[in-house]
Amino acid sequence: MGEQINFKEIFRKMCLIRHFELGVAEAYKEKLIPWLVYLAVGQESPSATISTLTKGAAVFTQHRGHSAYLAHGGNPQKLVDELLGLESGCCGGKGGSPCIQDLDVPMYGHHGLIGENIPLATGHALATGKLTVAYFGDAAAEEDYALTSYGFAATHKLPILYVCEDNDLSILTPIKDRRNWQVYDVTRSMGLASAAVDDDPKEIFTAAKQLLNRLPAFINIKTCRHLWHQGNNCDGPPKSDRLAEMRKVIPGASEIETEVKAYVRNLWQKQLQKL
């Protein structure tokens, strides 16, 4: 694979995710979205980077899935409409925030059981033989059916990349209070090519590019969720903000973010007029 990292493309995707999610948070605050929302503010870089290497892959995600949808080419207008409960949404307004699905991506949504997208994605890779990407959190990664899926993928040498967006929280419970082992050590012992990186796009890109040549594979990406598990409440000052760091080093970052921010603002204003 000869792809070269495109920091501007990744930064643009991160800006789209960040400002889209802030728009969701505002609509939720104004009670224009009356049901649960799961936001990826702070967790933009994993999907923004992985998506640049996996164009055309089937994507499986769970409840915190807006970021993966947008990064992999989902339609922002259809996502707004879905969150507003409109029939023009990507799931006809019936899936809401945790169940984003759009076969045009193709992306397959969450069905309610934490981590169930992992065996589903594994089955897809087995049935189709096509590149499959599964996104999930550090709590879902440790479920029993997730662990057996990794082993199954290794045995059958499936074309799947497992992406753990590791924010160190199961709702509010950190890893140290849940287990004394790391999932990527387990996957490596099963025979999966495995890596653990921070949410620096360069680190993610380099590791993922290598792993995609050694599928099945598992990548654990340490990241930082800025908002609460559900809704728009803040856990407190974020431990880190990768988007803020990238603003300082990407040429033309201010212009890119201003353009994306205006696009998202206009999109929300236009779609809210449908209510």
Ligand SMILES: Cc1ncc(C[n+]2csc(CCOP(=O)(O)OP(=O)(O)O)c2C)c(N)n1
The other form holds:
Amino acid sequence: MGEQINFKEIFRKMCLIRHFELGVAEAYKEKLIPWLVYLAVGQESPSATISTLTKGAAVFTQHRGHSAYLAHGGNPQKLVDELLGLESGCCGGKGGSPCIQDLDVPMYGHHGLIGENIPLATGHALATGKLTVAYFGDAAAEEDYALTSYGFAATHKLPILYVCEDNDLSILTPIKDRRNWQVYDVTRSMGLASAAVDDDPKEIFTAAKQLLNRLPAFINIKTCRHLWHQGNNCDGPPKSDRLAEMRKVIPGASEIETEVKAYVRNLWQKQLQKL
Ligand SMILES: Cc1ncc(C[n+]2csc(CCOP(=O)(O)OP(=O)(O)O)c2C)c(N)n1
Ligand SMILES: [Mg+2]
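Can I have the other form now, the form predicted together with the named molecule, not the form predicted on its own?
What follows is the entire complex, opening with the chain shown before.
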């Protein structure tokens, strides 16, 4: 497992996710993608950081999964093709945005029931004994089958890291209207190593590195979704933007971002010509 934080690698992955997603938003706006898309603009840092510590892990995601796919080494071209419904997509063009799966990563896709990836990932950790990472939102995290999965993982000491990308929203409903308890308090009481952090890569890296030595574990990462639950609209400027913060402190940030942006633009242009 990587021991030192590599800010440039994390920043590069964040730029890849951000510009990839903006490319999806553009294609969606132009109606080149006529089906539902769930974008992770603003939520780049959790998977960009966790992936640097969990190379080779099996990854389970839910509907907002482009970010984890790109961060964990998924093929951006296959993702573009998937979103365009082409046979060359990672699911043969039949999965679409919420169901990204690619056994080359290996990454297992979502089926529609939020949080279902939590028991599935838990079963994977039990069956294989291999490091498994499950990404899900703050609403998925509170589902009954999620809670029982955490308890099962604690009992059987499974090699799994649960990563909650906590944007404080279940479509439009904030946590305060849904529950008066924290999932990480429940997981801690079950015996899982648990942490709650902000979306600062340094904070995520430090906490995740410790948790990975004490699996099973749960990490709650506060993050900020910039766009609507589905599609490319937004309600004005975001409350926070971690990528913008990183641009100010990473040496060579502008060169890295320009390079990644050009790469992503080229990817979309090349693929759109296939339509
Ligand atoms: C069991 C179940 N209940 C409700 C839905 C409808 N639904 C789809 S996504 C979603 C919100 C998910 O929120 P969260 O897990 O926090 O992820 P986020 O969208 O915020 O990334 C809901 C309620 C569903 N798909 N499955
Ligand atoms: Mg949420």
